[in-house]
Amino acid sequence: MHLIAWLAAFWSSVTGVTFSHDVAPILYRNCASCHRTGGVAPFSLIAYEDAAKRAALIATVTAKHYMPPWLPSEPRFQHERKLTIEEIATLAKWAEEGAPQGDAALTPPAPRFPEGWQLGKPDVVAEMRAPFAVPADGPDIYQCFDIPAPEARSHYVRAIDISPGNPKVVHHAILFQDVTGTARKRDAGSGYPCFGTPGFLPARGLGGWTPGSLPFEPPADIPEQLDGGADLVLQVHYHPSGRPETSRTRVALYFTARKPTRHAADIPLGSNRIDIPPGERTYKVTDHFTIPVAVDVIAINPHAHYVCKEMYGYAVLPDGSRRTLIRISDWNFDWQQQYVYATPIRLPADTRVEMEFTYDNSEDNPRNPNHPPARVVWGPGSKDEMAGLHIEIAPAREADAQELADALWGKMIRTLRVR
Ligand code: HEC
């Protein structure tokens, strides 16, 4: 242990635990991004009497790993959302001691939560043509908008930050650019439903939003690139509040005239050939794809939907040893998003990526969506299953570019080949 985080223990342990010296800290760092006032969250945790009233529920979610939500136990990704063992066992002793304050005059200030955009004036703003009323109640809206082309011309893209617009009600957001004119003709004006997938290909992601989660830089020899008259097209994730709310997502794009001196690609694991059984309990999907040349992975996306319980992904290196590239044990389709690694993972030529997701199509799960359980197969409703995970590469040297599209051009055809 940190010396520090040692002396704090044994502080602690002499004087007790209190809100004001132990508590708050941990709370507004990683909890209050979405319990505030006005945040996704159905209650604040800032003021002392309103975490010390769930003292004792704090200290189970917490040590179920329940709250705060982030679903990877390994490897270490950005803007992760994980406590320490010690804050864990911080916010235990304090429910078990009855949740004493301490000294009011210590709480740190309340967190302050940016309103603006993050990175400074962005090059081009773009928003939803207009809110979206979403109901006082019911399911979960999962709605796809399109934005008419907000460029001509193309440009490369340093970062995109997405402002939610009313954070009561949006629990996560993606962004895609469609070149295909397909979310154009689909949304009326108040988007459309898209659960799964927004509904064309290529669906090119842009970067997402979650609550308290950064502005998406990708690394600064690959950006992005916005290819000139596609549109933007925001899938944003609802979540009824209780009272009837409007909300209008903006994104904010930073262009970049540097150009990008390797091309990033991306390779995609998965299946359609999905069949699950009522009451089977590990029902698995595998694929795999062997690399041609060196690559640093950057970030990881998986998709699957209610009845996928493990997500497991890793690389076969040539020397035969392992490295995870994802591994969540309770997979939820409620906290989905894309995960961009804290340093990229570089491969060596010849390794091996490889996917198994495992799903319970059994009554003790209890994201099933058939009561009784019955026959899921692949599809884009809620109902139907999905496995998907797309790994994002960039080759370690530019000159390899070309034989690593061609590799992929190849497992794309013999996918069709076997659909
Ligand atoms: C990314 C947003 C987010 C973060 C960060 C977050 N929560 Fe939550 N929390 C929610 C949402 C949304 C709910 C209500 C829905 C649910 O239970 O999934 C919730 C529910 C809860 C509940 C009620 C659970 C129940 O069974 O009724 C507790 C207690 C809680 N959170 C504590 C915490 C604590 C403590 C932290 C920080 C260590 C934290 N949360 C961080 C979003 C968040």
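Since the model is a prediction, treat every value here as computed from it, not as a measurement. Positions refer to the first chain, counted from 1. Basically, rigid core = biggest C-alpha set you can superpose within 1.5 Å across the two forms. What changes on going to the form predicted alone:
- Once you line up the core between the two forms, the Cα of Gly38 ends up 2 Å or more from where it was.
- Once both forms are fitted on their rigid core, the CA atom of Arg322 lies less than 2 Å apart between the two forms.
- Shown in the overlay between the two forms, fitted on the rigid core, is a CA shift at Asp296 smaller than 2 Å.
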The other form holds:
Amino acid sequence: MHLIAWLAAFWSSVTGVTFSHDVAPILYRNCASCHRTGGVAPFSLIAYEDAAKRAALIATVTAKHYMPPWLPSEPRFQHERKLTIEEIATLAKWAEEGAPQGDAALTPPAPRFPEGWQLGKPDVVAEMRAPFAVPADGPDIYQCFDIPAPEARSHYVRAIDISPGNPKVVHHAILFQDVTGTARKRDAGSGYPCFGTPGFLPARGLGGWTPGSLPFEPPADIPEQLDGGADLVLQVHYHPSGRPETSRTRVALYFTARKPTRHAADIPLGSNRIDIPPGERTYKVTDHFTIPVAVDVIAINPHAHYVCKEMYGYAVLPDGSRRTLIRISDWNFDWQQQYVYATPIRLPADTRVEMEFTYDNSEDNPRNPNHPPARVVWGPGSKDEMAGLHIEIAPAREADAQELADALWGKMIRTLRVR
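Okay, that is the form predicted in complex with heme C; can I get the form predicted alone now?
Excluded here are partners and other molecules; the one chain stands alone.
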């Protein structure tokens, strides 16, 4: 054990664990971004009184690694929410000892969060034209909403933040821009059904929202371009909550005068060949793509539903060595998000990126929505399944951007033909 951690453990064993000295720093650092007034979590953990009455719950969910919600075991990403073994033990001991407060004067200052948007005042705020009514029950809904062009001239976007409106029913949201006018024609005012793509090409993604996610900020040299006159299109996945609800999602855009020196691209690995028999514990799907030029891997976004168990994305370098891009050993549909690498990963030309998703459709999978297990096939509903791994990259040399784009277009055409 590291000396500092050992001394902390020794001190706690002598003095006892208190909120002010031991627990507040853990909660403020790892939990407060969601568990605060105005956050997406159902209760706050900032004040001692709020945390103390939930001490047993905190100890239980952290011991099971259900909270804080962080799925990847490797590699390293930005804004990781992971507790150490010592921190989990501290929370357990605090609960066992009756959740003492300690000296309130020693409590560290509570974290401060900006009111409204997390990054401060945006340059532009856009929102759905009207609230969307989500029924009390029934199948999941994938709905696209056209937001008329917020800007007449083009801008470079340094950050995007999305407010879901009603996180009780919004499972996730993805933001696109449409230069074709297709979405505007299809949306009569309350959106239009869409699953998979938003119904137009090219479909340029700008960012997304999942519970607990932070604003999307691309690297400073790769700002996103918002075309003048382009509509914004929100693709929202709604999950009925058991009671009628309404939701109206908003988008905040932050502009920059800095022009990009490189342009990002998306490698869409995935499979729709999913047909999982009931009881099958290790059903696997795979996909791959060979990158023709050297690239930097910036972020990665995995997606599946309830019976997915394990996710593995990796790169096979030209020399045959393997580099892990993401590994999740216990997938949780409720906590999916995009992960941005702590440091971009450089991959040489002719690297092959691969994905392997494993599904457990047995009774032993606690997240299986069917009891007894039933056949599960590819589809849009939460009880159906999907397999997607989006790898965001940028060519190491901007001169290689066209070759990369041509190769990715070829992969997309081949995928559409298979379907």
